[in-house]
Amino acid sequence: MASKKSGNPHKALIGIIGPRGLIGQEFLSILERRRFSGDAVLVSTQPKGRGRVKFRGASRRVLGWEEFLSNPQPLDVLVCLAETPWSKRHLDKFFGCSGAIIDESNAFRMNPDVPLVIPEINGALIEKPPKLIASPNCTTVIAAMALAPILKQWSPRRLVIASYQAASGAGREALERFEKESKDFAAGKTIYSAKFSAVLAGNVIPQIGVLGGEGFTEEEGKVIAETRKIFDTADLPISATCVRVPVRRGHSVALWLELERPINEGLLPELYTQFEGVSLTPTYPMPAYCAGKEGVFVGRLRRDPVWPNGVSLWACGDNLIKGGAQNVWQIVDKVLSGGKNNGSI
């Protein structure tokens, strides 16, 4: 039931599940920067239609998605913003909707039919768009984003990471609650968490998701396996632990990498000139900084002391930018584009 306007990026029918969301506003935003011209229908996580969202300067209708499903539109690409519950109970319901559908949850990421996808690093993987397409966790995107210039060049032999998540990487309630904590952290205020497994204003949380048998996080797993899946690595050793600090938005990795062959250390700023979509700061870059903008920021690059042929860096990026919908936003366009575009439209 896709459109027949496929192909033509600027007369494209887009649905978007979950537009009210985080990453649902900021995808939005994005269609506007962009100065995407086709049109989007909106729908809710809801079975029944739920009010309205502001897009292009209107006041837009958001369907539920059974009400879409009883009558639906030929969609070019449908865009899944739903947690990950959502999408492996009613996804499916929705593959005869489009010619393509892009899910941001975890729901079908390590399926091995499902490429997960980072356009600047994988991209080829769409040229001939499958049928759904899975884009990775916040925390993947911006640690696999850093570390690409450097694995386009070497191959890897081991890897650290160490993440520093936002807040808002849990969802739109949970930056609400760490914003009440913060108040009343800062007015000495008795406080508690309602979306964290500990208090989270003054504080930094490691354990992000459950914590499993041999002592990693579920978000830890993720990472991991994602990493290796990108870039084709089934067995690289990779050990990761993931934090969550009191940030608003823009998530933070320190990553140190073993390479198999020397390197060129003269030669490492050079490839991230080279590399779309990650800037090389002078010194570092920080939430504060990131937040708000679109792709990766690496600094502290050096040569680590500890590893033979090692290298350490420092990354940052919005993840609800970079993160979540820019990325999705990418795929999309390179999708609608015939994998001409990289989110360029």
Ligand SMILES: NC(=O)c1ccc[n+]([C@@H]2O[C@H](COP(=O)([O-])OP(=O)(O)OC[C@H]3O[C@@H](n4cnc5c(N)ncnc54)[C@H](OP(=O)(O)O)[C@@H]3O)[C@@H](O)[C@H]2O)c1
Contents of the next structure:
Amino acid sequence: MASKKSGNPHKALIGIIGPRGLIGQEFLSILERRRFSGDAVLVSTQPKGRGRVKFRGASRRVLGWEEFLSNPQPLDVLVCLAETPWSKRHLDKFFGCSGAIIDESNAFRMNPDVPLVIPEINGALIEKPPKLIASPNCTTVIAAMALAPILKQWSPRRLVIASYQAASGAGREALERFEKESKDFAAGKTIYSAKFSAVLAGNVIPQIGVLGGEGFTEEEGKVIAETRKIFDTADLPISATCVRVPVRRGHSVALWLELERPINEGLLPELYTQFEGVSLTPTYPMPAYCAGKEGVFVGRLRRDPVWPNGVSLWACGDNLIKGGAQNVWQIVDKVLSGGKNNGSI
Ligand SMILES: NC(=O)c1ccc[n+]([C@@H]2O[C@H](COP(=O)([O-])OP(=O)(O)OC[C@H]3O[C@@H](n4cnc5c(N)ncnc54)[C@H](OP(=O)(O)O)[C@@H]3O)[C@@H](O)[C@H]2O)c1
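Show the other one: the form predicted in complex with the ligand, since we just had the form predicted on its own.
The next block holds the full complex; its first chain is the one shown before.
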């Protein structure tokens, strides 16, 4: 049925739901940057045909999702870059249209039958691709990538995460709202409306998502649960504080990790040279440096005397790239290559 050309992922037909969102746009630019010579079918989260987007220099029509389903093209892979409520409500209608579906939202991440995948860490889970694969939250991806070289060597005993998350992590409307707030703030005007739980320009907001009964926010709950799932450490004590900061693009995390066994401090930097997708910087990465770049960047790697086998580090990554579209692309590439590639082509 589908058009996969004898295992060559770059000849595939990819369906993309939500191509006009921030992640959708970044995913299309990744396809343009890579040697992807297959084609893409663009499907809106709106039922009727809606506008056009630019792809490979041409203006391409975006089909409404009902329109696509009324005459579905057989797809090699479908990526869903929609918001969580849309995925929960409609994604199952697409199950017959594609061999594998990769969902970027929170809808299925904690479903025990759905692998939650960062290819460099647990890509083995999709060597035989299941029907549905989830890509993690942007902060989880950046924190997990930064921790992975150490956790490959030593088991964790506990972990504390503090995140500093950019406005674009909340989508296009939030980013545009923040840009408007920033202009008003710079002009000394009063800012009346806010997309976030408070005005973000000139501020930091220690709440992302709803604040739950136990004092943790929705975002903190996601980061904790997803990190445990990715590293297959269901009982690992993790605490998180997720903070929105007045940055356009690029999430940062401070990580405090206690390990089960004593660490060899001299070995720490070497672990990073051996791990694909994470670069250890001589000083420290920052969002202004990471924005627009693939991968995750780590700095301030040090022994932490607060805990017996403690390590502290700082990491940054572009939430829209490795935190979103790049991770999805790597999963697509691996699925279409029969489990071999890691998205590095
Ligand atoms: N932003 C991040 O850093 C990030 C990172 C990891 C995961 N995610 C997840 O990825 C999913 C997508 O996030 P996102 O940040 O891409 O959300 P977004 O920018 O808010 O886009 C979401 C939807 O809004 C519509 N939209 C956006 N801009 C539009 C425009 N100019 N005109 C018309 N419609 C427009 C799109 O509709 P169409 O369907 O018509 O294209 C798109 O599906 C969410 O589930 C999110 O939780 C986001």
